[in-house]
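As a starting point, one isolated chain is supplied in C-alpha cells, in the form predicted alone.
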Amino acid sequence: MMEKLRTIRDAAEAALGDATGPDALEAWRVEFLGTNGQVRGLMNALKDLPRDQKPQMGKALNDLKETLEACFAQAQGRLSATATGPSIDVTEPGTAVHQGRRHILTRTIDEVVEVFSRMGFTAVDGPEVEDEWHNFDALNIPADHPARDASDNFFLASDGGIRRLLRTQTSTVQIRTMEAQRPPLKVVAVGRVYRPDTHDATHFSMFHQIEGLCIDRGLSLTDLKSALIGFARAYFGPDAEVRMRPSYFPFTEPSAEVDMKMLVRGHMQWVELGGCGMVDPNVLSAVGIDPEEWSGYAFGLGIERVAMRRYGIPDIRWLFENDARFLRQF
C-alpha cells in the first residue's frame, strides 16, 4: 500500500510538470484528486487493509492529499500569473448606466393628485370591473342611451345574473365612495378607463381619467368653476385661464365641457380637457342621498390629454409604446 501511495505521488508530481494550461491542470486534478481519482481509490482501499495499518495508512493518504492539493493550487497561481489576452484596466471609465425613472403618465397622475389635495380632495380608488347599475343605472344613463351599446363598452360575461364590463368612466368610483361614504365629502378618484376606440393619434382603447367629486350643503357653480380654476393655476401656471361651454351628461345637470388656457408650444391656447357640471338630483337619490339637503359637483379630466398639452405631445399613442427614446425626453 505505501509503495502504490509513493508511485502515485511521482506520477503526480511529474504530470503536474506537464500541465501547462487550464485544461491539462483541470485533467490532472481529475486523475489524482477527483472523485474516481487515484488518491480517492486508496482511501476506498482503507477498509481492507488490517486494523493495526489504517492508522498509518490513513494518516499517509491525508498528507499526500494535502501535498497535492497544494501543488495544484500553485500551479494554478503560476498559470494565472503568466496568462495572456486581453486584462481589465481599472482605470478606465465604465459604461454609463442609465437611471430609471417614472412614465410620463405615473408623473402627471402623481402630479395632478397632489394638487387636488392641496385643494382639500381626498384620493380614492374603485374597481376596473365593474357591473351595469355602477356603470350606468346609478349614473342616471337609461337603458335605451347609446353610450350602453355592445359597440361603445367591453363587456364581459355575465356573474351571477350581473353583466359585468370594463368600467368606461371613473364616475363609478363616485357612486361606490357616495355609498359608503355620507356627506359632505370631497374626493377625486383616478385610474384606469377602457372603450373600443380605433387608436389614432387622439384616441386609444385605453387611457386615464381623474374626476372630482364634492358633496355639501348649497353649493353651486360658482364653487365648481373655482375648483377648476384653482388646480388650472396651480398646475399650469398663473396666467392659466378656464371657460365652460354648456353640454350635457346625464349625471350632471347643468352640465358643461371644461376648456383651460394654457402654454403650447410657445403660445396661450383653449384646450378641451374634460367635463363637469352639478350633480344630478337622480344620482344623489340613487345611492340615498337627499337632493332637496344636499348638492354637489363633479368634473373629470383626461390624464392623457393634461400630460400631451402640458408636454406638447401630438400623439397618444406614443406614451403607450413605451420606447425608451421617447420616454427620456420627459
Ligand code: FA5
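Given the structure is predicted, the values throughout are model-derived calculations rather than measurements. Positions refer to the first chain, counted from 1. In this text, the rigid core denotes the largest set of C-alpha atoms whose superposition between the two forms falls within 1.5 Å. Compared with the form predicted together with this ligand:
If you fit the rigid core between these two forms, you'll see the Cα of Asp315 move by less than 2 angstroms. When two forms of a protein are overlaid on their rigid core, residues whose CA moves 2 Å or more are considered shifted, and Pro93 is one of them between these two forms. With the core held fixed, Leu42 shows a CA shift of 2 Å or greater between these two forms.
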Given for the second form:
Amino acid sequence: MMEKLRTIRDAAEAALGDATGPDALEAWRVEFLGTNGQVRGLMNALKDLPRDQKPQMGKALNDLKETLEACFAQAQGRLSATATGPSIDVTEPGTAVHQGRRHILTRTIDEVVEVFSRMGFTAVDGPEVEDEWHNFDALNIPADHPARDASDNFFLASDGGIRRLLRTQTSTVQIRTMEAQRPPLKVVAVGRVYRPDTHDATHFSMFHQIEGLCIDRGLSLTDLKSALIGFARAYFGPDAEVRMRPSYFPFTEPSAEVDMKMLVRGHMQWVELGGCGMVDPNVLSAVGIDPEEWSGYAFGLGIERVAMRRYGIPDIRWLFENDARFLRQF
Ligand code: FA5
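With the form predicted alone in hand, show me what the form predicted together with this ligand looks like.
And the full complex, kicking off with our chain again.
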C-alpha cells in the first residue's frame, strides 16, 4: 500500500504540471482529491489493513492529502495571477464610504474664534464648575440679585464651605483672565454654560457662549461697536450690520443687547445674538485694576444662535440630538 501511495503522489505531481487551465485543474482535483478520487480510494482501503499497520498508513495518507491540497492551492494562485482580462468590473458603481466630520457647533466655534484671532484677540479658557465669586460677586451681581436664585442656577454640593455651581455665562472668564494677567488685554473665551431653562426652539439648558474682553487705556463704545461690526462683516458677510439696544447687565455700564443684521433665507433680518457693554468700574476694582487708568469693553454671544442663523437651523434642539441625517447636511 505504501508503494501505491508513492505512485499516486508521483502521478499527481506530474499531472499538475500539465494542468495549465482552470478546467484541467478542476479535473485534476476531482481525480486525486475528489470524493471518488484516488486518495479517498486509499483511505477507504485502510480498514482492510492489519491493525498494526493502520496508524502508520493513516498518517502517511493524511500527509499525502495535505501535500496535494497545498499543491492545488498553489496552482490555483498561479493560474489566477496569469489569467487574462479583468477579474473585477471596474465600471461598477462603488460603495459610498461615509466620512466622519466635525459637529456643526465645533466648526462654528473654530470659525468664530478664527475671525476674532485675526482681529487681535487671544483665546483663553476657564472652568465650567465655578464658585460664586467668579459667577456673581466679582461681576458686580449683588447678594440679593434674582440671578442668584436656586431656580436659575445649577448649584452643586458645597466644597469646604464654598458653594459651587455650573457657570451660567462665560463672563466668569473675564474675571479669571483679569486675575491672572495685567492689562492691556484682548481675549476671547468660548465654552459651555448651563441654565435651568425650559427647552424650546431657541433655548437649551446647556449651550455655548463666546465672551470677548478688551482692557486698555481710553477705550470707548466706538471701540466696542467696531469690534462687533468687524466680526459681523467677516463672519456673516460684507452687508452685515450691528445694532446695540440699551439694556442692563450688572457688570457693564452702559450695557446693550447686540443684534446683527444678516441674510436669513434670502432676506436681511435683525437677529439678537447677545449682550455687551463697557466694563463696570466696580468689576475692574474687584480684580485690582485701577478704573481711573484702565477702561474696557466686553461682549457675550450665544454660539448656537450664531450657528442657527448662519446655517438656517430653525430649532436649537436639533443641534443636540446627534441625528446623523441632520448632522451630515453640514
Ligand atoms: C449674558 O449671558 C451676558 N454674560 C452677556 C454679556 C457679556 C453682556 C459681556 C455684557 C458683557 P444673556 O443672558 O443675554 O447675556 O445671554 C447671551 C446670549 O446667550 C443670548 O443672547 C443668547 O444668544 C444666548 N442664550 C441665552 N440663553 C440661552 C439658552 N437657554 N439657550 C441658548 N442660547 C441662550
